[in-house]
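Single chain ahead, by itself, as structure tokens, in the form predicted alone.
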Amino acid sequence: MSYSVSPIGFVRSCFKEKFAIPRQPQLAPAARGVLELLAPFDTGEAVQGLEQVSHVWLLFLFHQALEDKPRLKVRPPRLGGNQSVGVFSTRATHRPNGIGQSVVRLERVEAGKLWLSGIDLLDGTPVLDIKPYVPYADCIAEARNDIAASAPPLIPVSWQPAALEQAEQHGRRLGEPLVQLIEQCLAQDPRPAYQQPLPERRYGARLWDVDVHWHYPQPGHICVLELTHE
């Protein structure tokens, strides 16, 4: 037996490419973006009494990674890249049926539209349901995962003198914390694990309508090397 679901809408994200997005919802606060709703959903109604809920969970479909043949097997980067596991003992984007889900924090709420931060949403997101988070039942003291018992490592961001100053003009120009979101993003380090880069070597992203660039100077090391926006 076969099921269809149609999108209640779609997310306008800070993240436009899948490169630099965080692997977990809340990792980088100044993840930002507005859930769009759809016809019939974007009158109000659906949405009355979510002004009093902080975060809600959002079950999407990753739409760039759909597959017709189901994976069982996937590597996560938490593993390093390396080692197989089920696909039900992780949290891979390639998923039966494309479904993910994230908690995020709403910030806001108006009819039609829902404003989210703390998202890992690609730009485009088609979402599929939203229900609100219910601390008591949500948050499960003795929980336990032992693929992943704690938040990833942290490592140092630096800047280019230059590229600071383009990141905060750049913030300025869309009021949005952009500085915070580079630094939230890229100190969990994007590259797969098992990359080794060389110092020479650049990499790019594109937040917002900017494209940052970075380079890895040394191990376990980033300096954000310039910004470029057209």
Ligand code: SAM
Second form
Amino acid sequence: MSYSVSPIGFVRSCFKEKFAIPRQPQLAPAARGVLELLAPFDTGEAVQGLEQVSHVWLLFLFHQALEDKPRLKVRPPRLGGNQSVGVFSTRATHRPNGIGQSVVRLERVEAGKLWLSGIDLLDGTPVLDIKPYVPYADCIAEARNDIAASAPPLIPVSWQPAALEQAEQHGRRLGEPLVQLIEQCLAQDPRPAYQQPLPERRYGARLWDVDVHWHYPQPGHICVLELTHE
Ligand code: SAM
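Next up, the form predicted in complex with the ligand, please; the one we just looked at was the form predicted alone.
Now the full complex is given, and it begins with the chain already shown.
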């Protein structure tokens, strides 16, 4: 048996590549984007009432991780990448049907467009549905998850003075909180757990239209080296 679904819109996001995207929503409140709705959902009727809602669930496709053969076990980064567990006990991107879900902040609503923050979505992500967050039903005080019991620990992020100046300038140009975005994303330590970061190794990721370069001067500490922009 098979069913087909079609996107109701696509996300235009600050994240232009998978690397350095936080592993869950809300971890980087400065991560912003716009959900652009497709016809017939773009006239305003379908989003009427959403201005009364602070957060929404997005159901979407991990369009850059779709696979033909479903995996039964995965190695979540959360467990160091070397322990495998059942796919349904994780939020891994490689999963049957490739469906993701994220609770994100709804900043602004207009016909055909939803402004979002706290996102963990790649640019171009196809969205299948939007549902309002319902605090009395969705917030479960006694809920537990012993695989991911609390938010990942943050690591300190420092700046080369010129890099900070560049980030402030690009932030003003983009009209985006770029310094905060970089700090919030890098503090999650995007490096794969198995990689030992030597100080001379440079890492990079694109946020908006800016390439951010950093290194680990010592383990567990990031320093932003420079920003480049073509
Ligand atoms: N909150 C969602 C969930 O639980 O279903 C996503 C969790 S998943 C672990 C988060 C990762 O998905 C991000 O770090 C990013 O690398 C990846 N990602 C985001 N959008 C994607 C997309 N459209 N295709 C493939 N991977 C994506």
